[in-house]
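One chain is shown next in structure tokens, namely the form predicted on its own.
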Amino acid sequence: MAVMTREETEALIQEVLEVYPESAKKDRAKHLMINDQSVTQSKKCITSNRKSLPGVMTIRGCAYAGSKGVVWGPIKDMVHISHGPVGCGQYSRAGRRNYYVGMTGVNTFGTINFTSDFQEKDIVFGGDKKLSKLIDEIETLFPLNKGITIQSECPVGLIGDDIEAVAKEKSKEIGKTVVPVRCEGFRGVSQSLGHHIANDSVRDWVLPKRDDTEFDSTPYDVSILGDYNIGGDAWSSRTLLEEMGLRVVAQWSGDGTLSEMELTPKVKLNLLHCYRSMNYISRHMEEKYGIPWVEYNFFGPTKIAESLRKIASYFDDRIKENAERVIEKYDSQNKAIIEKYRPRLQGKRVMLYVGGLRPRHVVGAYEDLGMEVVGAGYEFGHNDDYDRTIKELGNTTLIYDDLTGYEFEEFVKKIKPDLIGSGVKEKYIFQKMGVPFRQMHSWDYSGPYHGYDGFAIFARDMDMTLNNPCWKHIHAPWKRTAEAKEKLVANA
């Protein structure tokens, strides 16, 4: 299908807009908007970080899944607890492939649920007491813990258990840092909220522990923020730093131990990857330490390359001609990708539609393997996400804010992608109707995507994904022809 112009594209979402009575169909259309490069304010075009609808199928998280699943859960030496019933802990346990070193259970515990396991007698006479036996049981069965936090659940800010003295009170009987998180699920519209509410509590409980602590520095001290390791990622992107000569004296969440998040403020720079879960902390740290912030994108080459030299920037000749020597390092290794893949891929057309960083980060190694996103947008996004975003693609094309799963599917039968990358729960339906999908919250079990090296592993598994002839034989059984339904029965 060609690319759509302006007046197809808005017709095209009136058209979708039409199933929903008056207000819903009100509401719908200030999410959605076709881009338009020359628009300086996203807010004049698009409403962002809104409450769902009632009844129109969100694919958004919660509070907590933002803290315990994003920012905190990663933290590799430290215990985690789920305060509240055991579902939601064991959901996030381990979903999203946070790859770290250490031993399970000896000195890392983020692939382990530990919960207080709420029943009713809980509801009705409160939690407080189990908490703290619980936090007993922890510290002896896994003494080598460096720290506990509390991620609270729907049912702690409903019943009002006192997190907070809790975790003062176990915190100066076991003489480890005990970090009360408020993210209970039901706060805010998002699990963005949870992001902000992680970001304080790691302000308040961790960051000032070593304020006064002496640190060997050096004028190359650089810490990686926003990077969760999927696959790997935070090694591959943290090889490409030190190669430039760089020091990372931390990196968190994924990978990421007590003892970095609490040295961060000894660093000259903090290099943010996701804006959107780490940008809290990172002002908080320019405005109390004085500690400058910069975004960068280790999403393909074109973009590895502007990142380079933009944190090169911030340093002296020495580093900005070793980021040079980078760049023509894997000069030659990116071009033999491209040369391989490109030809598999070019003209190819993208929908987009994940958390995070990814709808737009992701666009230019898109492009550098000649592939177009036609399509893109965020699940719990705000207006700063969408300013950034208009600037990666091209006009024309569709933006979706807290995309309906109805509306999802209808796009993506007008506009006929040849991939989409989304999230696990859009994944089966999309694959059943046939059209090749990647599952771009966690890489489909692939990885890492950052980086020189996670170059190579993207353009691979795109090239497998929308070229693997499987996706012709998948039919709905009410579309198969008479002659094919015919030869089933005969076969049966």
The other form holds:
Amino acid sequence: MAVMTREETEALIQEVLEVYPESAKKDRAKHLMINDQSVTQSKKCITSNRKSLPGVMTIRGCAYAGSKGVVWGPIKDMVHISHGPVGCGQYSRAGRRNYYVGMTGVNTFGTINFTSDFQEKDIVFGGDKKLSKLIDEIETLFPLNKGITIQSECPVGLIGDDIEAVAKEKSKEIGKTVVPVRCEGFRGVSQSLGHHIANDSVRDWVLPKRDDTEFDSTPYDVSILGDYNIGGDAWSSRTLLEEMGLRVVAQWSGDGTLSEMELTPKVKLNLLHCYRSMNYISRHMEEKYGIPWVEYNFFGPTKIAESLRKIASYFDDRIKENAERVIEKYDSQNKAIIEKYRPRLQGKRVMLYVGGLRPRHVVGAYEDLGMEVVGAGYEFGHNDDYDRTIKELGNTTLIYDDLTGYEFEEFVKKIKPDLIGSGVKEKYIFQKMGVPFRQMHSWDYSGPYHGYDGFAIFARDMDMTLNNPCWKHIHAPWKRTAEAKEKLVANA
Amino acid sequence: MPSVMLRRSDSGGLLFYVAKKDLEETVISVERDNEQEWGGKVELADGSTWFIDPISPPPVFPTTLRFKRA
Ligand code: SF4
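Got the form predicted on its own; could you also share the form predicted in complex with the partner chain?
Then the entire complex follows, led off by the chain already shown.
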């Protein structure tokens, strides 16, 4: 299908919304827009970060997911207790593939699920005693942990337990950092508030810890914020920065440690990849410690080169030269990748629906491969995310916020993209519909996708998915359209 | 009275950020902006105006201040 005009897209939105009752239709219409690069402010044309409509299938998560799953979870040398019933932690355990080095169960704990496993009596009598006992057990069984966070699940907030008091008392007793995080799932409209709450707890309970300690700093100290090392993303980013001559002091939070977090206020520049989940702490460090921060994008050679230059502009000429050298060094590698895959992917159309960053960040990588993003949207983006998105996408591209399951399916049926990038909940629906699909939250068991090395994997994966012969065989033979049958005969 | 974080943007302008409202806008004019004081009526690129009692001596950015809607 050719590029849709503004009118066609408009008509499509109307058609899809037709089935809703009047008030729901009005509400959902505000969350859908057609891109117009001349608009400088997204809030004029799209509403975001609002409560999902009751009765529709939203794809969002909860505040606990934002804190435990995203921000805190990857800190590998701390034990993160899912405080409350067992399910929240168990069903999300290790699903995000935040890689780390270490001996799980000895000095790192990333993939283990720690929970207070609330029972009826804990709800009735309160769970503080259990929590404090649990911390003692952790200390006995896992003495090499560097600290503990208490990630509240819904019931803890509902019964009003005082986890802060327990945290303070236990922290004194065991002499380690114990962070209470009030990230009960019911707070806010999506996981986004969980990120904010987690950022605030880092600000209050971790960052000031080493304000008075000495640190051997260099003028080239930086930290990577908002890279969760999914499939090794932070590693493939870090090598580029180090080749440039920068020293990466901390990784937040993929493959990160408590001590790295505490030392972050000593760096010269904060590099922010996921703006949505860590802009809060970046802003805080800028205000309190005077550390500037810069957003960057390590998806696809065009954006990487842009970002490396942008980062280098904060440093002296040596770093600037190094940046050029790094870009030069990988140039032939990138050319080879593009030469190989571009002919196979050229002109293919992609629809994206991911969390709070990738819908705009991966656009460049797809364009490097000659592909086009024809629809994009965030589960939990805010206005400032959409402001940044409008510039990245072509005019008349469909943009959707907090898309419902129904709308997503309908849009796909009408727009007929060649590839969909979204989450695991959407994956099987679209695969069964016969549309090539990549899970773009945790890279579908692949990765890394960041950095130059990541781009090679990204390109291979997209090709592997899109040009997979299996899609031809998805439809039952008796449901094949005449056209498809002809093709089959022709191919036979 | 939301608290507003003010910081310099890459281009040197002042950015006005209200976390609760997801508002991130460039400041286009400040009523009083001189050596002695900073504040008064503040106008943003989106057309909205805010007010803060002039502060003296002028604050160092980035900083968080409380503004009123004007
Ligand atoms: S909403 Fe509450 S109960 Fe559900 S997963 Fe989140 S914290 Fe757990």
